[in-house]
Structure formats: C-alpha cells, structure tokens
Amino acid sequence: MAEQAATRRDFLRAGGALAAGVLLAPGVFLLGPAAARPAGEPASSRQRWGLLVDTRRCADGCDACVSACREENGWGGRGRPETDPQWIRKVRVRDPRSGRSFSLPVMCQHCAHPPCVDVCPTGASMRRADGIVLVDRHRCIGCRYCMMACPYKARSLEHEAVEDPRPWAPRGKGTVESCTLCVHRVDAGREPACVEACRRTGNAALVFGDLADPASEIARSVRELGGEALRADLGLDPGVRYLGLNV
C-alpha cells in the first residue's frame, strides 16, 4: 500500500519529547508476549495489550506489516484507494523545520478512552477489559460515526461484498472495520501478525506486549526509553506508542 503524505503537525501534538539518540536494544524480542486465554474465560483488566513502534527502525518503503495484516485478516484491496478497506497504513511525516522525514505504521490506537465507542449508537464499537478495541459487525449499521470520531482515521467501511472471509475475522459489506490487534492470536498466546512480519524483515520496529505488566519488554521499554502517543493532547491514552518521533 502506498505511503500517505502528512505533515508532522497533522500527527504530532504530543507532550514530552523523547531523549534523542536512544535506541531499542537490538535483538530484544518478545517471544512469549501472552499466555493463551482459556476458552470461555473473559478478557481481564489485569492486562493492557499494546504496541510500541520504533520509527527509527521502520524502513522506508517497507510495508511488511501492512501485507501481513492484509493476509492474516483477509482484507485485500481492489485497487480503489478511496474505498478499499484499510486496517493499517504506512504514513510518511515530514518536519518542515528540519526537513527530516520518516515513515511509520498507523492503525487503531486501542485507546483507553476511545471516542469511537462513545459515539456508536448500537454498541458495536466496544473496548475489551484488556484494552483491545473492536467492532461487532453483527451490530454495526454502517453509520460511520466512529470513523468521523477517530482522530487517527484508523477505521474504514467495507464497500463491497466480502468473499472468503477468515473465520477469525468476520467482515461484511456496509460495516466498519479496523485493526483488531489480531485478537484471535493474542487470545491464543501469540503476537499480532504485523509484529512477526516486522521481525522477519530484520527491522524489529514493533514490540507487542502487556503494558500493565511492569516486567514485560514493552512496559520496560516505555518506562526506560519513553513512548509517545500520537495526539497525546487529546487525552485518549492510546495503547500504541511511538519512539523516535522527535529525534
């Protein structure tokens, strides 16, 4: 998927700056981020699943995360960018002061206070106790209020009939969809497909894990290196954090 142009001002109005030049420790992978959740056991607020994106390790022109998400969840485009579904996208940002530009993946930010949930008239938009924000397509009426409410433009409407949907990612024409954080994999004790794909490229720009577990790799990295939220000024407390935005 082609990267989309945007200015830094469009994305960043965040609070504190990150320490310059600090890198994630190379070779540190989260091999066992989640224990499989027994069938029938509800999601627990003891976890807060999240992603940490190191923009300095996110290679220009690489869309392995996008391709992996598309393949895992079966939302392939039809060559119509204006209406194709878009669960995750690569975005290029540019600092007009320094001229520095870089790319980063943007997907549902799995906010603690998601405006998409607040505006949904049917309850189709929901937030699990463990922080994963989802859409119940059986309750979605396609009003798109959630798309308008999301400041990250992370949701899209499926405009066309869906053929051969994945059993774990039910989809349908006229319903809204977005990144599920590969909830089916998380519940099975696995990482999201985008994280695995990024690691296979050697970039390892994505770290997944439990932000509520102080011993987890993602929690330690956020604590020690920082982790900036896009549009932190909105107070939505996203579960997706970024490194290297202000370097």
Given for the second form:
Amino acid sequence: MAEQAATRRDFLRAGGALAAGVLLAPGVFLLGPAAARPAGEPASSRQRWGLLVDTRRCADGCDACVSACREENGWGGRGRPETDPQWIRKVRVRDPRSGRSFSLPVMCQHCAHPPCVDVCPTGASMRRADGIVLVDRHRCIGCRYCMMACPYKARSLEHEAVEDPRPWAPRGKGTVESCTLCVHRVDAGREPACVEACRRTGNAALVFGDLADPASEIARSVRELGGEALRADLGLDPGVRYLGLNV
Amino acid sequence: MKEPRLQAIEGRSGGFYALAALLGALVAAGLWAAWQMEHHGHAITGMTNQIVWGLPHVFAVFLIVTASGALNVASVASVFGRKAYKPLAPLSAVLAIACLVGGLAVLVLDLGRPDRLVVAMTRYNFRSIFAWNIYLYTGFLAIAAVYLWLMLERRMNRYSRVAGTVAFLWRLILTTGTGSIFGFLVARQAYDAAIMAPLFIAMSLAFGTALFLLVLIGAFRATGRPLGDHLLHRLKNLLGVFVAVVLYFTAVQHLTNLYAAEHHGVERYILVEGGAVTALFWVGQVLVGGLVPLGLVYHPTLGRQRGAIALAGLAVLLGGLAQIYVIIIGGQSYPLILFPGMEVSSSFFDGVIHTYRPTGVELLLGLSGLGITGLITLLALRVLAILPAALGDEQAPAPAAGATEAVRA
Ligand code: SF4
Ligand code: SF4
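Just the form predicted alone so far, so send over the form predicted together with the partner chain.
Entire complex below, previous chain first.
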C-alpha cells in the first residue's frame, strides 16, 4: 500500500516536472531517453531501465565489462573468489548436444518482480520506480535471505572490511551488495560502465536504455529481435534481456 | 486422582553446578565466536557467497522447529484435556521458550550486522515471510509465557485451557512459517515445494517430543524423583508415530521431486552423489533419526527400558540436526540452474557443486544455541516450581483410566 502510494506520488511529481520541463526547456527532451534526472527528483515509473545483451557479439574470453564494473564500483580484488563479491561475471555456456558454446555477462537482472525484495525483512532491498533494484546499505542487516532467494546468484555478502569504497557505491562489511546498473551514472544521464567498456572493445554487445520508451534503441531491438529473460519460466520479468540464447 | 505437587529442584548438588558451568561455557564460547565474526567479518567462517547460510542456521532452525514441538505435551494436556499430561505441561512450555530463545539468539548473532537488530524490529517489509516470522516468534514467546503463568498461578488455572489453545494454534502457524522460509525460495531446486510446511510441522513434533522425553528422564533421574512408566510409554509411542510421519513426508518429498524431471539433478545429488550430504541423509537422517528410534521404541523389550527410550530421543535429535543440515546445506551446494540442460562455467562457481567447510567459530556459535536453551531450562527448573515432585504410576494412571479421566474432564 505505502509502496504504491509512494510510487503514485513519485509519478505525479515526475509528471509535474515533466510539464515544467516542456514549458521551460523543451530542448531537454531532445537529449533522448537517458536524459538526466534533476537532482532530488525521484525516479519515475515512466522509465524502465534495462540492458540488452547480444550473446552473438559477446566475445569468449573478453571480460571488459567485468573489469570496468570492478573499477567503477570498487569491488573485488582480494583474490579470494569464494568470498569476494562479484557484481557481474562472465558465464560460458556450452550445449552438450550440439557442442555450440557462447558466453555472456550475468549481473543483477533488475527484475520487475524481484524475489530479493519480496523476502527482505527490513525493506533494505528495494526496486525503484524506474526498475533499478538496489540495496540500502544502511538498512541491510546482513541476513542474506535475498541471496537465498535470487535465482541468478546476483548478490554477494561483503565478507570483510571494505577499504575506501567509492562515494557513489557505498559498501561495507556484513551487508549485501549487487549490480546497481550504475545508478549514479544513469541518474546523471550516462550509461553504465559495462556498456561503455563493451562498446570500446568494438564488440558493442551491450545496449542500455529505457524499455518503456518505444522509440529507444533497446526497445526497438527487443521488439524486432526479441530479447529473452534468463529463467523466463520464473516469470520475474527482468530488465536485463539476452539475444541469441537458443539458436 | 491426586494431582502431583510441582516443586523447584534444589540445585545445590555438584552435578547441578557442573552442568550449569558447562552450559555457561558453551554460551560464552558462542558469544566469543559471534564477536569474532562481527569483528573480522564472515570471511572467518566457512560460509561464502555460494553457501550463504551455514551451521549457525542449521542449529537455529533446528531449535526453532524443536521449540514448537516441545510445546506439544502442554497442548495435549490443555487442548485435548489429557489430565495425565497436565503436571508436565509447565515444563513443556519452559522448554519451548528456551528452545526458541536459543535458536533466535543464534540467528541474530549470525547476522552480518547484528548491531542493526533495531532496524529489523522497527522497519518491516510486510511481504517478507522473514518479517512475519519476527512477529510469529515474539508472539509465541509472549503466549507461551502467559500460558506458563496461568498454569503456575493456581487462581488462574481455569484460563490456562484458552491460553493453551491459542498457543497450540500459534505454534502450528509458526512452524508453517519456518517451513515456508524454504518453501518460498523458488529459485532453489531443493526447496521449491509445498511439502516443506507439513514436513516442518512433523519434524517439530518429533524433535520436540524427543527433547521433552530426554529432559524428563534426565531431570527425574538427576533429582532422584520417582517417575512411573505409563506416561513415559505413552510419550515414547507418540514419539514413534511422529518419527514415522517425518519419514513418510520425507519419502513423499523426494518421490514427488523424482517425478518432476527438472528436479532429477538435485535429487541425484542428495540421494546418491552428494558425498557428506548423501551420507548425512541416509545414515544421519534416515537411519539414526528414523529407523533406529523406531526400532527402539517399538521393540517389545527394549521399548520398555528407560535407557533405550532416552537413546531413541537422542537419536531423533541427532537425526534431526542431520536432516536440517541436508535441507539447508545440501539445498545450497547444488548449483542454481540458469541454463537448463547446458554445461556452464564462470569465475563465480556457476555449474559446480559448492563445498562447505565450516570453521570453529560457526560451530561454536551454533552450539551456543543449545547452551542457551539448556541454561534457561536449568535455571527455570531451579527457580520455578515446574517439575512434579513425583510422577509415579499412581499419579499418572494407566491408559484406560486416563481415557475415562479425559472424558470426565
Ligand atoms: S536478479 Fe536477483 S538481486 Fe537482481 S532483482 Fe532479480 S532477484 Fe533481485
Ligand atoms: S541481507 Fe540485507 S538486503 Fe538482503 S534480505 Fe537481508 S536485510 Fe534485506
């Protein structure tokens, strides 16, 4: 209930901002779907941020997206793979029948119906109106129920003390963290670090954008080429979609 | 029939102090372990980002499940009007409270941020079954405490039946809630089953009755109070039934999973290829926790011996720990399946069986839950009049007489 009311309020406020935007600076909208959200303005449910991963362009052995994320958000690097957090990982998939193999990055899928949010006892796990799923680090008690519930193994517990976390990605011992879709960049009108890095390699296997905006590149691609969810049978409607899973 | 007098234990013997010291040491060790975990982080445990819940959860869930079953004797007395069990009802309520407090303490001390417990108490997400459980548990403690008071305060006795009924219903919901913690984890192959809730209720009845039998036999023996056989034999028969029901639900759980092709992998893992998990399933859960106690309690001669009955109770508890280990650890060590039918690999252990090597700290933390439970029970026995001064066969009538008694009551 409260959640819904908040969404509606956010929505109305965003609507007002939009109206004001039209009057004062119509040019803002020419910037396209990833337009910056004014500081202090709540996320709007008019948007549904998402990622489209084209596995056919994703190169085996390339992990530019992983390193870029690690660099941007400052996780990992202690050399203890079992307990070090991993916000994004490259998974190599091989079909034992045909021998076909491909690889793809897996990160928080920013589900529309996120089990991690459903089970979190304190509400630290939350889904923003624009579809980005986050952990409020100051509210997380480290019960790890969300980790048990996430079908994609997208979350990590910080098992040790964190040395100088990035100011935009607060992390700390005893709390849970995961891909934020680079929310700090998105809110500033930029795209996530992984997408940028992937484009730089020339593979350009990742597209970021607003699934709710029919004119956006990501929405157009999903419309024309499809865009499958991992474990679609679970019906979680993730914001991260994949191309070329079953060819 | 004269109602047996309830009397606190003396608590001056060397044995009493030795036991109290042992339990106290367990609790202290657990607190030390929790402090270490808080200080160094969970890196010093065997838990990882793959095995997210470990030994502390095995002990905590075990105690919480046992708590609701330990109240069973009291329910039988109050709700179903079995007078014979009435003198034992207060002890049963105390055990329930002690188990729940022990289990919850472990759960809380294992949190990544135990210092934020206040957050957990004040900010609820009402969609979380975990958050409901916080209510269910605190409610259970309150109800059991009121119920205990109504039973012990003579003038209030007549209300105890109402409180007993409330406690009975509450604890059914509570165990369903605990079972649902797992039942709601759709992502995990091993947990995605509605059978979890009834299975947990059956487990709670078996474990709770087993613990009650052990404490009963132990307390009467240690204090030299006379204990007749009739009641004991009825309780051990009850235990036998509960153990059989747990075995039955376990069989249903695995057979239905075998029926669904998507669960074949995890079933093969638990039943055949899982190494320690498989061994704990067959030897711990099925043999020690099921077949051995069944053989003991229904054996024509052994089943009449007190030592054998106590052994059966102990076996049920050990088997119960094994069962919860198989559910919690086994369910996590089998990898999540993102790409059905495919071979996968990654830097994050996709597609591989996860190994769990618990360290000393988490074992100590888990054991301290048992310590807390034991210590609370021991202190309650000493300060409250909850243990009958004598429970000979004349106080606890033979089954036939008991039945008429119940009808008259
Ligand atoms: S992928 Fe996992 S962590 Fe991310 S929203 Fe979905 S359930 Fe939550
Ligand atoms: S670990 Fe933190 S975010 Fe996850 S369920 Fe617990 S409180 Fe919520």
